[in-house]
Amino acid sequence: MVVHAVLLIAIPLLSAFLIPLIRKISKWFTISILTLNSIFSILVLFEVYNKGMIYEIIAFSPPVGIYLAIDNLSALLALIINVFGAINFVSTLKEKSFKFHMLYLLAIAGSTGIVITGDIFNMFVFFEITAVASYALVASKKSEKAVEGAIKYMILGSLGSTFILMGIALIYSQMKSLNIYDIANRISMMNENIKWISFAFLLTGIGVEAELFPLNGWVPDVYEGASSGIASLLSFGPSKAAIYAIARLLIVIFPSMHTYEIALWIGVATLLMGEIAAFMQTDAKRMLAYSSIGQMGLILIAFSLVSQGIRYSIPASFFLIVSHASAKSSLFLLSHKNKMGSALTKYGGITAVLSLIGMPPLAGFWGKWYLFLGAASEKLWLVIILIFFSGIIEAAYFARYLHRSIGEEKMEASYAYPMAVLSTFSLAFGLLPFIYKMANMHLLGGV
């Protein structure tokens, strides 16, 4: 069966503005659209698997057309986030609105259509789809912290949606052609001043969404006040495309070594601001706030080592992706309560933060593994030393949480159920090296 990639976007899409005129089922059309589309993802991502890269023309032939392009990352992230999406989704069952059910659809939409799209002004529009909705979901609680960190995110995030806009402008203006592959063929042309300009605009602004540092006062503020379900869902869908945007600007379109230098030490200062700051939290809203800035810059290091021609750089990628996603999707449905109760949540949360931490044989041991191994490759002695200091402080700070938190109280099946399910994955994904030789693992092979 053959599953058009374009479905996984239009699809939430159009349901989207359906919504209002069904509003009284709106919430188990929501669950059928996000269970049809996790559905569509899995066969796109089979489809990746065995023929390769998809291209996916729409109206037009490239460089005039526009048209996406699916690798090996981005069919796992598009699964990621629509997989997740869906069971992250039971968390919410309790809200009603169907203005909550559209804008809930838009941002899996935006987000699945940031690391599909083969085309950087339509990226830019999926940014602003994601963004918007995610103002609004997170200021949907109708908190005085909710309403203030949705404020915070709008104000940084439009300035980056201009620095993107900006960054978009000046290569075509070089250009004339917004298709990222047709750039990529030809960035050789482009006037080497205005080329590191949009290379900064576009670092800078998608970096508000990527959670990188300094761009990233928005995020403690923004996780502390949304819903424990809203949090979840930022956790694993609008950082994460972002991030995986920002990896198509260093493989794809800005090649260099000066682009993936930056890349390393903005990881590096990210990693280290986010885990320091994570230490020093009390509350465990923000701790996990910061606690996710710092996995941000760690995935952006394995990023920029693909500048080397490393093997395991794309698979340390994917596994502290996968193991940031999961955990921290599942630790922020749990901090719903002050303890982890059960047994089942506490299963979810001992799971989550074991991986996070890079306990084998979980999915962030590997992405921690791998990342060594490739830095060790380069001889990047100062980048080891510095991970393996943020290493210990996390596991300082996870250990005083699991601390405070392990104890009786009881918590909703809505929200018990999907953190399970969720921290899973960091134990699923975990086993996959005993099943494949990573280093030429075929699922893996490149971006």
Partner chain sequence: MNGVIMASYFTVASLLSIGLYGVMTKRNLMKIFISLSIMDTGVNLMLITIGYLPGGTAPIENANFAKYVDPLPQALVLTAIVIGVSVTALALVLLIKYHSKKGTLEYKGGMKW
Contents of the next structure:
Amino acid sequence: MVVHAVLLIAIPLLSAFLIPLIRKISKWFTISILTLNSIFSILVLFEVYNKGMIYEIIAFSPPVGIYLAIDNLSALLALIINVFGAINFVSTLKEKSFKFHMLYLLAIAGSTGIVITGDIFNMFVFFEITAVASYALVASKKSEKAVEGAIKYMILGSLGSTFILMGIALIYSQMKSLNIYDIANRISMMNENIKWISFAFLLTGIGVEAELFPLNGWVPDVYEGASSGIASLLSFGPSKAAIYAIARLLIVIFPSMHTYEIALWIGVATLLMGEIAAFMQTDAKRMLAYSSIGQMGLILIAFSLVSQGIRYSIPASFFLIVSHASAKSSLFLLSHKNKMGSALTKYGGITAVLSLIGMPPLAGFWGKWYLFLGAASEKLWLVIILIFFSGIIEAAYFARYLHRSIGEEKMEASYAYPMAVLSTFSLAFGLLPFIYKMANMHLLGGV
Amino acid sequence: MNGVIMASYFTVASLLSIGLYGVMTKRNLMKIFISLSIMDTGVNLMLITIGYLPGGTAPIENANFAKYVDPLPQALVLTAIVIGVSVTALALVLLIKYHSKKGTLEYKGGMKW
Amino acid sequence: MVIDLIIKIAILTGYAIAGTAIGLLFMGIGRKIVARVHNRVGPPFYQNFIDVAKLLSKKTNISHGWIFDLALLFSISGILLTLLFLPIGGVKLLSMDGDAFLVLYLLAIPSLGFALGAGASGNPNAGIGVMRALVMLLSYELPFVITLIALMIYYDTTSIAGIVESQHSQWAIFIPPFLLASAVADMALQGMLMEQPFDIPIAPHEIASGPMVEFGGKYLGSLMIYKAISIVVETTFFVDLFFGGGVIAHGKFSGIVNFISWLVLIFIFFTLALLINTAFPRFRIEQAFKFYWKYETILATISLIWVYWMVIT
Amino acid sequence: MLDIIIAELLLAILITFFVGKKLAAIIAFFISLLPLVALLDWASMYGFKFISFGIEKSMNIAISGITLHLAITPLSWFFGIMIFSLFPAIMLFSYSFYDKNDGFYPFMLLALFSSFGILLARDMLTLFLFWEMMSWSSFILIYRNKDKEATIIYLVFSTLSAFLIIFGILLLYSQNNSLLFSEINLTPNLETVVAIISMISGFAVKAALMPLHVWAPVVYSKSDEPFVAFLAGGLSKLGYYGMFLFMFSLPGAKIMEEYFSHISPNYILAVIGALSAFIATIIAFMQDDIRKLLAYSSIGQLGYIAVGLGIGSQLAITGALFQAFNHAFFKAVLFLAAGAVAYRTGKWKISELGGVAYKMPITFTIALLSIFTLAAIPITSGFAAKWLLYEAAIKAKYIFVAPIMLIAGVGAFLYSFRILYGVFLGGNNHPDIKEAPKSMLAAMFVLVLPMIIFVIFPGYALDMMSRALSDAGIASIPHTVFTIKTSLASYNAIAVLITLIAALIPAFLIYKSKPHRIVDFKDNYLAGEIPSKYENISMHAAHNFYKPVEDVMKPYFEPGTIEYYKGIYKGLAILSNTLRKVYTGFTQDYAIYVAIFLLTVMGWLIWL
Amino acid sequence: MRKQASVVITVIFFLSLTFAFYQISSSYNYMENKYDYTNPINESSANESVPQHYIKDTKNETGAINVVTAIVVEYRGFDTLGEVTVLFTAATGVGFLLYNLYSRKKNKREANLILREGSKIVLPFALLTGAYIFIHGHLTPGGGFPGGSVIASGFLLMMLSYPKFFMNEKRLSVLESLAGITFVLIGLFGLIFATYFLQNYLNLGNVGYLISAGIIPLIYIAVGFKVGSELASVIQNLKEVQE
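Given the form predicted on its own, state the structure of the form predicted together with the partner chain.
After this comes the whole thing, all chains and molecules, with the earlier chain placed first.
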């Protein structure tokens, strides 16, 4: 069977356009479309697993046209975004407005688009879809905090998207092309200074979405303000897509020692800042938000360790992304009431926390393990020690969090079940053997 | 280097700087969004400038002209403008919501740390 | 083979009986000496034999249950065991089968049993007494152990018999650091014998006779026997360590000579302890503890380092 | 066969997660026998044969692109026997201890499974993987008890331990490019030494060695006894197993001595061990909570093992293993006994307990035997172990280690008596309790058996240990069944035993010579006042028992180690509270950050 | 403090932008350069830059005269789909967020006569012009977006002049949806009838005539309707919350 990856985007867009016509059943329609999309994303993943990278041309072959380029990580992320999106949707079932469902679908479609597109301007467009949908979704909760968070998100996000566009313009001024692979192949022809300036603009712009320090001022407020389901969506959707976009930027377009180094230290700064700031948080969602920042830093560190070949870097980021997406989204769902009355939520929460801390055989362990191996092979002992330090802090506040969440009170089933299911993904990805082969494949045009 | 291009680049740099300055200093949320729009405009202008060719004309088949400007940036700008409009529309809605909750558009600090 | 064994058992039995007798005798003489220092007449020197016989023949004995009885069994058997593991007058007895550490730990058996019994009696005074006794044990052990280790390092053996043998040519006391060490150990001996100033665990004026408050009849009698043998054991331990077990002669009749010199030495140190006892007031338990862990330990450590320096150069 | 055992273990973990309490306990008990069966089967490689199923001695499992190498070695066999004997007994004990199945059995079995994995691991990743699995399964067991401090401190220290270990692994890996133990060549250079030290510290966390011990008293005193019995008896041994592996099986200790010519970290380890033994002992008898007392006692007793490893001579290592072996059993028994007492009385404070011995005589007897071993009363195997260590210290002329260690041994009497007096004797505060349930008694009895056996035959234990040491290239010390000989002295267990029995004869004669009358507990002499039978006065002096020593020693133990960790915590809190002020909440500031970030990245890259 | 810092940062930012533009201008290699495309997927343009390709081959490949339109709808049609979606998302978001803020107050000020009557006259022309613009997108400057905007501006005019002017929101959204669905379906038909998503499967027709350029006019009509209705609904939504 030929899998058309474009359906991953086309179907949710089509159904988002369709929803106003069928308002009454929009909930069930959305959930079935999400399920369908999840199945597609699984098919795409297997396609990538069996055949390697997928290129799917849209209308015209690049560089004059656009193509979708799906490597192992984007297949994984597409899977995560769609499958988690479907599961997480259960927690938002109480929302009656069909517009909410449209926005939800669009956010999913946009995030998927970011990761599977092979065109840098197209990526920008999908960034905007995701961002606009997220702004609206964040503000959808009827509270002052939500609006404030959304406004902050919007200001920084718009600034970021301006910078992205600026970077794209600078690249285009030199390369006369927008195709990522094409740019990557001819990057050496580029004027050095413009290359770095455009890299800086792109990194800054995408970094805002990817929650990098110090571009992440919006993160805690948004996660605190948004409702649990949306916070969960943000944690596995846009932010993961953005960090993957940075990986493409870093590894595919601008591979150089300097960019790796800069990414490494930004990653370390993000990690430390996030974890240290999370340490004294009293609000659960805010703490989780800071912890998310830290995890994003960890993922960025993993990407930046690529200079010795992808032997460790890509598997590390692969597992870290899975672990963080599944664990953090389930913890955000848990933060709805923060009570682990039933066994389901209790063990779900523990699994998530353990995966984040990096306990085997959960996905988080493999992520950290490869990360450490990569860092050790480059003899970055200082980085390793800093990661240890942040890991200990993480353990401290997560233990406190776990203790605080003890309670007899039970969460609604609409939160408890998705939460438990989401957290099991970190276990499943840690145990399934074929994942490793998946993790070890090459990035698009990457080293 | 063409004078038009130079002037255009100067405008771009000015617009971006003004916008950035506005975002960095203004407390009024409306003004911040206006600043962002200014920046957006700056980038759009920059795209156009990049595609500009001295003596070129609009890229529509025309027997009288042999020199066309780069069509791609124009297409990009079209997209960018629409995106800018959308974001602005949503921003206005958020500001309305903010105003209806707080009664002001001056941001005096809220959630922090 | 069998005859050897029988002879050995006979010797051991003899030593056990002799040890008991000597101990009781010493106690009697001790009481006399103390009385004389106090300018009293004092009881006859055989008074303790009479006491023991009287106590053991008492008709009604009050017990507080089977754990209480352990005190009797443990105190007598434990102290006898210890006695037999010490070389006496250069005769090695069983001490080749054990060493100084064993003796240190064996000394704890009777006291632990005793403490069990006292605890089982349910009398709070007994509990307090036991506590004090144990703290006292902890106190004097530290300096004592350090001097012991100094000896062990110097002679490169941990066996008491080995230490005694090594001192055939020269007693440890004549080596300068061990002079200091022996002074420390003698104060530790004072604590072991529970004489003043370290008699707070059993001081009758303080806590209604302390641990043995509930013991009567055969129990108290057995405790007296225990006390008697422990006097012999503890002074012998000291003499073995610093005076070569009193060994002065080698060759024919050396056994009897050495036995006598041993007897004289342990008597001297017992008397010394008694004299100190009469001359000093009583330490409170924490004072005793501080005394041992501060001054005594510092002195002992000096001697240990001195010895270590001598050994490595 | 081995894969079947592993599969059964995993299956049982799943099943016990869902079934009811009684069934879970029964399944857990039988499943926990499996590793023991495997170990007994493997015993044939030591020359003796109990059973023979022909279970493979090595096995490789491929998971997530990584091969886990498992194989049995003599050393892990020894540790395995020690640790896996505990599990069935603990499961037996918990049969009546718990009244519902709320996660104890599955995670206990998981801990069992991961301990099995740790012992069989032949490469560093496998070791670490199972190590972490054990960490978190025990974490969940602690978390069950809903104590805040224990939850946090255990997870933090587990993470610390994991990171120290993985740091060492990474250092070794970057040098050798292999994770297999058999392919690691240690060379005396800085990185190797740092790796070994880091790993030793990592394992020392689990081994509760000072100053990394602070989690132990908290966790031990806030968890269920059956689990703590495993924690103190088994988990801490695994920490020492790890140390042993990297110090002697891989010659880490030798490398360190080669690298540091003057004062080797090995010596420092010995000093730390001795200080740990000493300080923990002092702190132990100041405790009022019996679990805390036992926890500190554990720390102290485990310190001896560190001394043995630090001295590193054949004598010392044997002593260390012997001590580990003893400690596994007697500490497990003591915790179980404390659990049994608590099961009946519901109390932990020594000052509130008392007089239990008369109501629970079997528990008392079993506890008494273990306390004798704990206090190293001669003829018990506890004495043999400590004796070896003392001998080793004297022989190595460790003049600081030896006295500290010895006085810690004396200190053990003090807290041993504290337990005996405070819990079992003294006042009769619990007139209406019953003897512990039969399953508990059986569990404790099973665990006390090895102690009884090795009382008379320390030689057998030494046989086992010298075989365990054979692959580390350490010769066994000369011994027969009854006697142990060193170059300094010898110890003859049978002579002591026979003489003791002989000496008991006169004592028994005196005891039997006159009849005695057993009187009521309250019928005693209280400074002239005779309390009547029903007068309710406290007959218990266990409160502030060692007050004089406490008063003297307290100033020297202030502030405690935990205060320093709290200081670190406070420092971190201040850091956190300062650093997060970066997030001012003003988008203007955030925009400035964005601009600065942009310009910095730009400038940096153009500059380079 | 913040102000001074901002000034410094702005100046540095300005300078670095100037630097960047100087670099661009100094390495001015506009369109004359031949690029060696190494992309294995690339089939069409062997030795020319992308803009060159557009200018040379648009007519043959898409049948559109307006190269920008061809790029927007055909070459980079996926972008346009995204763009439409962004607008759609924003419109949805506006409707969604303002849902419970509506306050339909009656006493709104009437506009003056000139505006009222003028807008009545202008509206049909606006609609017509808009339709013209998007229908002729492939031939003349303009296209779906400008056309849609013009239509929306006509409605804006009506709203300004008649406070009670009210468009049926449901119908608007149906229109919006249908237009969007058309766009995606045209793309999907490309997948079915041709090989790729959004690929042209219709006859290119007579280049330069209205009925030509395959799917381009269709898409642009859809886009025009969509943009027009979306902007109108956004404006209406925003209007309705005014206090």
